[in-house]
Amino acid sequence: MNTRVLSNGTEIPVLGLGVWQVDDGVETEQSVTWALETGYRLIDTAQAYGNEVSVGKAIRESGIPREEIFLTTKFYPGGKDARVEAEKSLERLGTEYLDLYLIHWPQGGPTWAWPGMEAAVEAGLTKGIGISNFSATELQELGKIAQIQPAVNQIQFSPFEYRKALVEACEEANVVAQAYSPLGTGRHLGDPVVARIAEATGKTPAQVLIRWAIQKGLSVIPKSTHQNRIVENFDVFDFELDDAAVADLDGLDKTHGTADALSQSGKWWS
């Protein structure tokens, strides 16, 4: 498995499972059973999925060594203290440490959770922490009172909501950025562009749309519950796109190449 060095030293996995709208229970517990018997080694959860039991039941359950695999949870920021709910997404989990721990989005500020995400590190808690959903201004804003600096950045990015700008700007910092949302929920596997690269490569627009974003440099968790699906999505690393494949790819950019998280409109956060 390919990785990226984290600034804490730690590596990444540039290819996870993402569990985002996958319900507790079997469905969250089979889909991370697939993605570890496939060989994925990143598994991404977050407090607010609901679903944490289950990703720690899928991990213990699968016999593979904890320390080789790479564990994440998010910060739901409508919480108050970001070290004691690391504590108790520890317990929902099954596990004595997270490798990353993010604040899912930035409410009510970039900097005000900071201090307890960096508490949850000095407690052992975490091994490294991040965010998901900040702008580079953002980021910058953190930056600056940050005893710990951010190791990630998770973030909307696809061919289609290519944020040049804010990768840009996390590669500037250290901050690996890590993309959600590659295959755009589902929406990005017709379009035409993509499927006559698809074609052309032998693969399925799924598989060209993951390796895009690797070859970005980014980190990237794609969702699925099927398993055929989940198998098809880490079959990425036997072949390349070439330079006007990238290029054509990049053409669907309907951000501009933004340095924003997400459009205004996009925000579910005030």
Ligand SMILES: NC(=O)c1ccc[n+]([C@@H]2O[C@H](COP(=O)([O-])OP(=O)(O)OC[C@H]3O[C@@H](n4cnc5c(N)ncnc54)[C@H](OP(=O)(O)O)[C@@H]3O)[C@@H](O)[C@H]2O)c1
The other form holds:
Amino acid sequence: MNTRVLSNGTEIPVLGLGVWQVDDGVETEQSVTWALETGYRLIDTAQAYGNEVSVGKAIRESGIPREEIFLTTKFYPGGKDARVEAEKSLERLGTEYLDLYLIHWPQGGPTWAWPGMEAAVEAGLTKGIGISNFSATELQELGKIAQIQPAVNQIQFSPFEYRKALVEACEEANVVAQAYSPLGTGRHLGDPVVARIAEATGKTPAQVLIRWAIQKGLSVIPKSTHQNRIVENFDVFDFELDDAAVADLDGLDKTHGTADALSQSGKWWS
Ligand SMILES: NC(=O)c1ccc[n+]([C@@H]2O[C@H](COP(=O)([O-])OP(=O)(O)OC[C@H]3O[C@@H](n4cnc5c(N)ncnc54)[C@H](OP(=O)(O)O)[C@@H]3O)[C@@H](O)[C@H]2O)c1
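For the form predicted together with this ligand instead of the form predicted alone, what are the coordinates?
In what comes next, the whole complex appears, and the chain from above leads the way.
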């Protein structure tokens, strides 16, 4: 599996499975099991998703050594203390450590939760810490107070939400950007430009969108609860989008290359 090296020295796979809006229980267990069988080694969950128990069960029952799997969860920023909440996540996941623990979004400002995140590292609860839905400005504010710099910023990213300036700010800060909703939560799969490129490359729309994000240098975490799609989404390492296809996809951006993680109204771009 291709990986990116994080600022804490660990390696994050460039492709993983996301499990937002996947029910705790059989649905999550099956999705994670199928993904691990397919070769995925990165699983992305969150305290807010309510499915950490099933993610942990599927990982344990896979028989794959824990250290071969990169496990991310996210601090729900409605909570008070990120370190305490990390302990509860570990209990639910039934594992000894996290590979990555992210602040899910900058509710209450970009800095207040960070000391608790750093305390989670110091207590050995997680190897890495990072952020999600932070703008370039919020990232810079955090950088000023951080003893441990964030390793990852997980952001909404696809050709339609191509936050070019935000990704560049992450690169400058040595923060790996990770693409969530790479398929637009399914909305971008029917786009005619994506369909045309898919046909020309002999791949599917989902594969084109995932490949585009990988070629932009991001780690990408598509979600599916269907085994055939989980397999399909992983089959993106045998082709490359050429410059013309990349340029056409870049042209779909609706964010004007923003450095923001959210639109000004606080709502998602689309
Ligand atoms: N940090 C954050 O604030 C945040 C926010 C959103 C998402 N995320 C993370 O990013 C992950 C992915 O984002 P997402 O869940 O918004 O959606 P996504 O990966 O962009 O798209 C998932 C949707 O596309 C469908 N799909 C997946 N593969 C497909 C394929 N090959 N062909 C046809 N349809 C396909 C899925 O349906 P089925 O499941 O029915 O197959 C689902 O409806 C999340 O699960 C979560 O881990 C993080």
